[in-house]
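Here you get one chain, nothing else, as structure tokens; it is the form predicted alone.
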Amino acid sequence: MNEERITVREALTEGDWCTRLSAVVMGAGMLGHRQRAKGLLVLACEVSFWLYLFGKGFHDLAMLPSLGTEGQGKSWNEAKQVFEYFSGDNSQQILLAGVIACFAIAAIVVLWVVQMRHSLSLQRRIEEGRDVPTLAQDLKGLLDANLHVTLMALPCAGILVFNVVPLVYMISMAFTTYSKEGEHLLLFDWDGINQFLRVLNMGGNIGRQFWHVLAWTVVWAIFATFLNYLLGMALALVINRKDTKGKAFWRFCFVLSIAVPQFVTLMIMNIMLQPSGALNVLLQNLGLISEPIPFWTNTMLARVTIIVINLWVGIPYTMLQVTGILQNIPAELYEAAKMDGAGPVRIFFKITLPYMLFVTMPYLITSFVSNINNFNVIYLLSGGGPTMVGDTAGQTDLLVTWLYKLTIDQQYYNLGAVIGIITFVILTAITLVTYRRSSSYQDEEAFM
């Protein structure tokens, strides 16, 4: 009899007694249907579950709605030089500890459908007369039959732990006053949406930076995204021509660009650009400038710069990735068209971008999100720069870069948590609907 096909209310139903009494004390149905080591092992979990739901779990539910009452001291150590807080709530652990309850129960859950789905299950085959898997033969089918389940666990477990439970803490972030805003930092209570309507607020001074950065993140991912695509493109027709002499030599020192690091190269750049850099100091020593040109000072220039330093460095992997696709298009393609008297632009608009477009148009999707969240490039050449009196905001940074200045240097976390929320919002509607409209999904099977 397949579970999946076995409901909880079919469970409560047409169990018999072992069954029924599951409802109540976990894995009494395997235990009454000849799986013993499997029932006890559930009833441990369940018990497990109430001791610390006793012990610890309804004072951690209990305090998430307040997180916290009593605020916490501070007092100066002449020793350490240091502020020593004492006594009093921490909002943080409280709010983490009952996201943690809240994941707890939500098992417990879980675990409690299966084992009722499960026992019925067992019921029937034995109403059946069919066999009932022993445990060695439960653990041999984790290497056969199930064996994607064995695999599949650990990942899982670590998604869980590692990603989901501190994503669902950082979420819940958004929703409290947790800033230095606060009288005690460690201290913070909930706050609803207000913060949610204090960045999107084109009037005050937070919103009026989320949009201006906003607007700059996209002309950013646009730029950075197509260009380089369009360029390393171009690139690799050009290598590949048949005319080209030395396709090896050029390849070559292109890869070379790519063996060093990216943040090497970002930093040179970086230093390199100063207004007491090399750059700076070679034009005016040749005469050719009087004062340093402001390539992190000036908004526009700042701009422009990154966008040219970040084609030279993501050139070469594209047109490493296009060379492969360019040397599969088919030949005859090209043969048909020059018969029919087509040139080389008609050509390229035709067949090479059409194709191109078709078998890239994921890579593509990948590179724009990529760009949106492109930390290194803007922190390592800018930091974000030129930032104006009284902003938070640099006039280069991205949403993730400002997102690292509130949370790491400003301590504005709540904030932080808002403008994570917001950028993923927007990075999920971007990839969902330009992939299914796009003909990568639409025609998986074919290239016309």
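By rigid core we mean the largest C-alpha set that fits within 1.5 Å across both forms. Numbering follows the first chain given and starts at 1. Given the structure is predicted, the values throughout are model-derived calculations rather than measurements. First, how it differs from the form predicted together with its partner chain.
- A342: CA moves 2 Å or more between these two forms after rigid-core fitting.
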Contents of the next structure:
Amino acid sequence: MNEERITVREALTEGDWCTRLSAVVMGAGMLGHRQRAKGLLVLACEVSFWLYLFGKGFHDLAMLPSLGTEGQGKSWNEAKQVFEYFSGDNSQQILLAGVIACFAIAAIVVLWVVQMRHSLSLQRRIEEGRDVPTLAQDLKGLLDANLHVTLMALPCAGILVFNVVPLVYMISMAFTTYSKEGEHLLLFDWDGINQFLRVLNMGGNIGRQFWHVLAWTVVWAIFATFLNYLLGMALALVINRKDTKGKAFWRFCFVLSIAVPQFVTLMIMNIMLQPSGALNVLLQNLGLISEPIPFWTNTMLARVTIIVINLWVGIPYTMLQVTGILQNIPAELYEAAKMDGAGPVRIFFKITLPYMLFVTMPYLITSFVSNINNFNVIYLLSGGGPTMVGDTAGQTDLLVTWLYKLTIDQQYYNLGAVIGIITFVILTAITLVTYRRSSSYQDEEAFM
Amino acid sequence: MNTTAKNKPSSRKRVTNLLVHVLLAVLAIIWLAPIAWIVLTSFRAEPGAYTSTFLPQGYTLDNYVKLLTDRTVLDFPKMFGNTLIISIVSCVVSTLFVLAVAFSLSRLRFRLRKPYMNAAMILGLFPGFMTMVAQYFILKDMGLTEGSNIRIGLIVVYCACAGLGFQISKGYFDTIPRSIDEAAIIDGATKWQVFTRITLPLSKPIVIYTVMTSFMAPWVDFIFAKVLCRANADQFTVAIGLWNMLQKEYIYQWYTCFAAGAVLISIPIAALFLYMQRYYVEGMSGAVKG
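One more: the block was the form predicted alone; return the form predicted together with its partner chain.
Shown next: the complete complex, the earlier chain at its head.
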């Protein structure tokens, strides 16, 4: 009897009184069908859920539509002759509590469905005269047939609490007025899709910056991904040439530069390229330039510098990753091409590149996504600057660093959340389209 | 006539070879120069961030001495201790999580397997920073954002998200032939025994890889630690401490110490990285056979 085939409706219509009772008193079906320990556990879950709901949950849910109404304030206490301060409602806490209450309800609904199905399956087992698994057998099963439950439970709980709940919370923030603007840091309200319209509206100040940042983010991601990919592969090919001496030594030189933690190298680069930093000093001492090069204050130069430094960071990574795959390319392909008189460049574009694109498509997509979300490189190198007067976004800010500035520095939480959501939508679209076109889409065992 | 015809391609080959090696040498210098520069700077005798010469004029060990003994403003030994505690605890827990999830997804078949993998992919598409603000609020509700609880907060978050980073380990487990598992199960082994007695011993490289990556994560994580620690200087991890040394108020006094700290931190991390790079490569290309 496969428990997953049973529907709740079946459990309600075909169940005996115990099974039906468990629709209200969860766990009754197990208590009445020789699984007392599990039944009590489920019952305890239900009881604590109701205790939570009446103690706190209902209040949290009821506050959710208004997000609090009482502002912070003070009142005159006649008896003591002093002003008494009261804290008022904190919308941010109300929103978080409301989101948690929603998750608690969803969890209890899932548990309810599972125990209804389980009750009917137990009932049928007894009716068919088969054994009901004892507690000891169930516990043993957790190490065998149900091992996945044992192994996945804690990691999943962690992801749920510290990844899914925060995401839902942040997403809901996008639809509020939670922002420094108009003193909405303590008490804010639902705002519909106004913030989305504001961000997408090209005429407004925020909208203008958004489209600027978006355009640069896309340009950056394309350059960072494909230049790294092509040049890294070229480097790997050059090192792995038959006639190159000291392959291990060269590989070591390049790998050493990524073995140093990235945030350290990025901070060093930032300092080296300052107007009085090491590179400008070196060039000036050599007499190549008379004025320091404004690497971080000229928009165009800052953008180019970032892309070039990212090449410095990224090429050894690509080299490391593609070396193994390059060696898997069948040698006959190369030999046949050489027979036909193809030169190295032609061989690269006609054989190596198509083969690599075929095999490494998922890797390319992943690195495109991580470049769009590349916080460290931008934040530690240019800090998003140079920034125009009156703007919150600098000329080299990506969506993700702008998101950081808007939330942490400016406290425009709602705008930050909107930008996070838009980034996600863009990335999802790109990923779906490219995955569906790539040849490895169906073949789950090979990648993912 | 004959000999020149034979020599011609080989001399051209020699020129190409020479060019390739010169090119590699130039590139290697470009790649190693910043690292050499920071090592030299860490021994520099002149203070301050910017000097008028590319190479230091005098050399000293004082930067290292100051870094390790000056405990008044930026307490590097304390930061080192904080990071070490965090990384040891989170290393143990995250390794268990990653291996457990990777084994389940690779070897066990259950209904939520595919949905889980899809969900992990979708969660990976959100900007990582977006969840951090909310994670901070949740930790605040749990009282893990004040005093020495910050360390617990960091550990909890590092471990909680570990279950999403299963891809490389799963790829490795996928390459171990299933027939080994099946034979063991016919001999009466439970799946738990297959996991602990067969799969794990066969996967030593990936276990080492997972242990090392999760050990290194707190040393190089900069952004979440910064969000959580804020101004609590006694809770700083090494990454934030180094970052602070480059801020306006400290940079003149601390720049050469920053270089010394960067060198000290980079040596063990670089050693770990160089040691495990082949597992990384193998995990990427899926070329490992059990």
